[in-house]
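What follows is a single chain, given as structure tokens, in the form predicted on its own.
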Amino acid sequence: MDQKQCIEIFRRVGIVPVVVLEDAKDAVRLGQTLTAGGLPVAEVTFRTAAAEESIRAMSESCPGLLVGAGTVLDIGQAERAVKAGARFIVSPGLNRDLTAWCLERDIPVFPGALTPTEISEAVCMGLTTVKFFPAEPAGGLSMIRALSAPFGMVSFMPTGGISPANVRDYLKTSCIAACGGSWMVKSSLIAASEWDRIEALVREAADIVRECRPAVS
């Protein structure tokens, strides 16, 4: 899968399950969860000692979910994420070792750009699809499209204070690839197994999607 399959995808399912997992026993239940609730993606963040057997585990066991690694600082982490089988790698800013490590293995990867410095490197290294983190702090919807006004050629995955609440302005808005959203994936709701809820608020959040995207739905 290329950079601009991933991106394809994103667009597709339009919010993408930002999780943590702290135990690795819950990341196939979770998965099929995802799966079964609409969204089948899940970006695993880097960020737990659990990351990597999660990544691996619903890799092995979750062959209809496109799982990448989140939160990746370095090229060390992304080495480990790919070997654990993450197809895709999200950084929450700009290294440009880690972002050419992967432009060079073609894996998919979206770093953090929030300025429009950032932004044009990213361009020049022939990236079309940048994070936006963190979104709501950093100006919102009203900054990115004051963004993309000089970067027309750009899309962004805005995350970062994404909710049910606002998520429906962002998708309905042509810049934004997709959203990335933890609300549904909420560490509480894991640790206490409550799978059922996190199915249900998968589903309202592919329905939020499906309403606000229905040609590409």
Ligand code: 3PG
Second form
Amino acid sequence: MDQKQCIEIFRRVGIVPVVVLEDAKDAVRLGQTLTAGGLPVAEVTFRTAAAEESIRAMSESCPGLLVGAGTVLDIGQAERAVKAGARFIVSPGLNRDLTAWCLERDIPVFPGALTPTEISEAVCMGLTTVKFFPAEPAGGLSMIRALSAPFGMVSFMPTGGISPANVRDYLKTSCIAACGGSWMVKSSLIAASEWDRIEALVREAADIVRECRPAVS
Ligand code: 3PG
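To complete the pair, please output the form predicted together with 3-phosphoglyceric acid; the form predicted on its own was given just before.
Full complex below, order starting with the chain above.
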């Protein structure tokens, strides 16, 4: 899967669940729940010791799920993530070395870029889609719209502060590839094995995508 195909999947799914797994034993069940609920993508953050094993378990046991790694800060983590089965890499900021490492290997990569300088640099590296993080504190949709004027060739993946209350406006905006969010996969729900509740929240999110993007669903 190349960068373009990955972006197409993100655009179709609409919302990328950002997952923090404390215990890899929950990974497969969570992956199945995401798939059953209609958001078959997981950005598993490299913030916990369980990330690598969780990516491996999900990749091996959840065939319909697109599994990637988030919060990847350096090449070493990217190597471990890819070896475990991650099919895309998300980073909170624009790390040139990490981004180049992924591009050289045809691994879809979505670094964070918030300013004209950072977006410009991402474009120069050959990217057309960047993560926009932390989206709401950094100005949200009005900031993205303003950036879109000079960067009409760029699409954004806003993440941070997105919820059912504001996700519709993002999804209806053409320069938004997909939104990232954790509200449907909160750590507290995972820790309590609230799988039915998680699936209901995932379904609700998938319904919002269909409502806002009828042409692509
Ligand atoms: C993150 O990296 O934590 C993501 O931005 C998720 O943010 P959220 O919890 O506000 O959805």
